[in-house]
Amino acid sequence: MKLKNLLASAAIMAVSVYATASSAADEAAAKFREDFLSGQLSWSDVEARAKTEGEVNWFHWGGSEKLNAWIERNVVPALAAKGITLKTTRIAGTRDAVDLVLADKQSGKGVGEGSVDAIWLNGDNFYTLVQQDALFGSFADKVPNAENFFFDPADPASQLNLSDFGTPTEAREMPWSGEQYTCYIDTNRLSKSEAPRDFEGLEAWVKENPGRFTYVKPPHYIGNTFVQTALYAFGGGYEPFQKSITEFTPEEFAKLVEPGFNYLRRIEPYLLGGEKAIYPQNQAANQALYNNGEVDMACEFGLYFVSNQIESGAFSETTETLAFPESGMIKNKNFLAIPSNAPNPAAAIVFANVMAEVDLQISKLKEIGYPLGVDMAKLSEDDQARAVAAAPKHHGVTDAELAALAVADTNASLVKVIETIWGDYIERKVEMPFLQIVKGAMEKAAK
């Protein structure tokens, strides 16, 4: 009985040792969180602390080898030469992580005692995070490559820094590459004096060439600009799509919907797979699809992606980017953002510091053709003329008609109201008022 009395009392030790220790280590991150973001810390402090805490664990999208290389080659010995040691976690979607963060959040892991450091992420993940506070807070501005960056509200350049899919940012995310949404052909099939530039084109040249275009299935990303991009066209440009979904009611919005979605209803059946219509699921089953000789067209991410391709092998050297849609192309930033969990919140700073170096940018340009997340005006001329010099070259559009066309993203608190009328109204085909649908999804959302 002794015996269990003196385990017993051990025990009780060891889990209050543990608690005590646990509570310190929180009590510590908590502070270095608040003295950091109140502007009492030196850079010198952030870096030591960092090199103490050793590692940072990055989430991020891992499905791009030269990435990954790049990463390794380029990431790993920058962090190595302050202490810290990079653990990347490669994910299939941004979602996987962001779930784990707030998986943490909610079974009571507070400050430094979460699994995820940062995330690479934009749009309705970052939203996801903002509305249920677990971010770390406004860090961006306060490292030393802020300089970098337009960060000033009264300036139109800070537009992409300010605001993620209509979220505004508040330096709650470093920008680290940007994107715009972009369609390719293969010239040997479709010659660009026959390729649609305007959504209207398209629907003629499809039911003239049943089954050579699809695009991605919501909800994945891809997917969802396509949709976001028709209802542009559709709904009066890209300026209704910016404001709130709080800010529509069910009617207003399917009015500004019903009738991009009529259209992507009456351009399905001359899909791919005509009735039964394919949506590949990823950018990878798309360009499958295309490289395979099944459809003439495709469209994702990429403002590079074509010369990417080619110069690597995977496309033919006949393909070219295509100004499509003339009535705008989605651009957007995405970011580097660091959970209010974070274990290891000061690498996290350091590391969104390091991936701003413009030296780091510029490789990044250069060996894997990610553009720039740092503002080339803000940049010395020395610099602007290296990442010029580092830029792949187009195939079949310019610099300037690409810019010129460059739209907004769709403010995400619409993206998964927009996702769910898809999937009722596209692919499952409800037989309800599309007024009802649109009630339904947004209820769905606001849950």
Second form
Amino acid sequence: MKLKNLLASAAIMAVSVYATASSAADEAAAKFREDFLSGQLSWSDVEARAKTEGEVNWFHWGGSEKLNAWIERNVVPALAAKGITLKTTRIAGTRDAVDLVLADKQSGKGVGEGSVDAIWLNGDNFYTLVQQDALFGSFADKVPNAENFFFDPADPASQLNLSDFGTPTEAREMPWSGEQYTCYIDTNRLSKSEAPRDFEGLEAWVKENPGRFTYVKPPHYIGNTFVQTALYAFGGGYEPFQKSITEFTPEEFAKLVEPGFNYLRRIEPYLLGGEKAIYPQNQAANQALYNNGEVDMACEFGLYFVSNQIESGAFSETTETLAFPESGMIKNKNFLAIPSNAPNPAAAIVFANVMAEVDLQISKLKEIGYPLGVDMAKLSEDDQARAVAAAPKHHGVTDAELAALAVADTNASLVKVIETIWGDYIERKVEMPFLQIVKGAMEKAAK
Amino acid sequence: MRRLSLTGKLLLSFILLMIVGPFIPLGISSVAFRWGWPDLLPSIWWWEKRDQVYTPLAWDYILDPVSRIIPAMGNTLLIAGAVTLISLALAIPAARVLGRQAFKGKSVMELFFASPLIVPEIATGIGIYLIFTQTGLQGTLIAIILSHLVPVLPYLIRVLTGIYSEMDESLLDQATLLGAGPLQRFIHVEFPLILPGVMAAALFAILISTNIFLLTFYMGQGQVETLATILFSKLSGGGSLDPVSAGLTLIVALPGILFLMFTHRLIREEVFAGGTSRG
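Now that we've seen the form predicted alone, could you pull up the form predicted together with the partner chain?
The complete assembly is shown below, putting the previous chain first.
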């Protein structure tokens, strides 16, 4: 009996010691967060705290050997110089990291207590963290390398930094890289002159060459983006798609997207597989179709995608990028976000700052072909020249052509609705008036 | 050795081809740089390009610390080893009773032990995960090892039950008559008798454990890397088999092959061959 009592009190003591210790750590981190966000800390204070934290846990998509090797060779030493050990977790989908942050948050872990310090993300995943109030705060405009970005809302050049798929970033994530939706062709099979330049051209071409094209299946973001591009082309460009879904009535939205969806339905019988159209599940499956000669043209994100693929041997030397469609190619940035329960918040901020350094950005562009996340016009003339020289060679297009066609991404709140409509109208071919389908999709998204 | 008839030879080469065949494209792919349709063999090989590009290619990447394959291999073997030992410790007593004794409700018991084979892994996985998050075990090696016991145990119990039911009980009685205590009897007589079965069971345990992705990923919260999780995240992109995935697949097959090489004589002679001749 005595022993049992002893054990019980020991257990209570252990729990209370643990609780005070953890809440103390919590308080220090919470105070750091408050002080940093209100601008009371100098940069050297932040670096000093980062050094005591000693490590940063970065979750990033780990499917690219090039990227993994580049991080190991460049980012790890850059952070080691600041006394921080970079621990990376290579995830198959960014969603996994977001889920982990939210699970930690649900079990009551606050700042200083979670398991994720930084996530490489954009769009939907950022939107989720915003909605769940799971972000550290507006840090990106308060670090020294913020000078490499346009953050002034009055300046239109800031658009890509301030808006992530239509969600205001409010500097809660640091721009790290950029991308543009491009299509590519094998000039051995499809000559440049015959290749489509816009969606009407694509329709005419697939009708003559049935089965030689397909696109990634929504709700995969690569597929969503193709659908959005088509909707832009038939819905008056990108501007109407910058608004949030709450600003539309179902009738307005149906009117906006119906021509685009009708187009997608019209071309479906001429896609790969014909009557039973085959939509690949992701970009890798799409690349395999292209590589195996089953389709002659494919689309995905990647300004330097073709050069990277040729360089790594994945694609033939005759692959070229296509400036398609002339109605506008979606361009966006991707970011580094710090969750609200980051275990090492100061180290995470130092990490984000290091990632925005010009030298590291140029090395990323040169070695692995990931476009600059920093804004070119903010760099010194010297750095601009170095960046231009570092850029991988384009195949079949010029930078100017691609830049001229770049348009903004769709508002994240519309993306969910659009993918639901695609599922009902294109994939399942629900027997309902289009307006009904739109209404259903908007109701589903509102839940 | 007895000479094989022509059909026997054909059958043998067919079986060999079925076993070795899938490894051929994997082997070639793992040393290719560009192998696209319609080329029968790679048009550019890995060694032609390995000095020209920034990123380590194919085997260079796999063997480079950046790929983290060596620590993942360590985790895989550690997990498999622990799973094997624990599951043997659990399966031997169970099989001993099931194989040698008849009792009421035995068939229900056998069905119960086999139930993990019937219930889908994802269903058990979610349940186990919920328990682990309550106890704070999630994300640890221990959680992974415990979860692997679920799909491994049914196989071990089956294999060992077979061994025990074939065991000549009189040998044990002789040992008792000669004055051996229960422990002595187990160590010096019973264990050597079941050893080939234990080896076969261990092979099962290692093969199953090294190949489990879902439970490993759940219990490790995606943060404990094993060969299976690395391969899965590599292949889950879908589509093409690049040189690194191909090389990785070959490596994943390694633990099982190695164990088989070390123990094949014992298993072949004592269990499979012996078992068929006895039967």
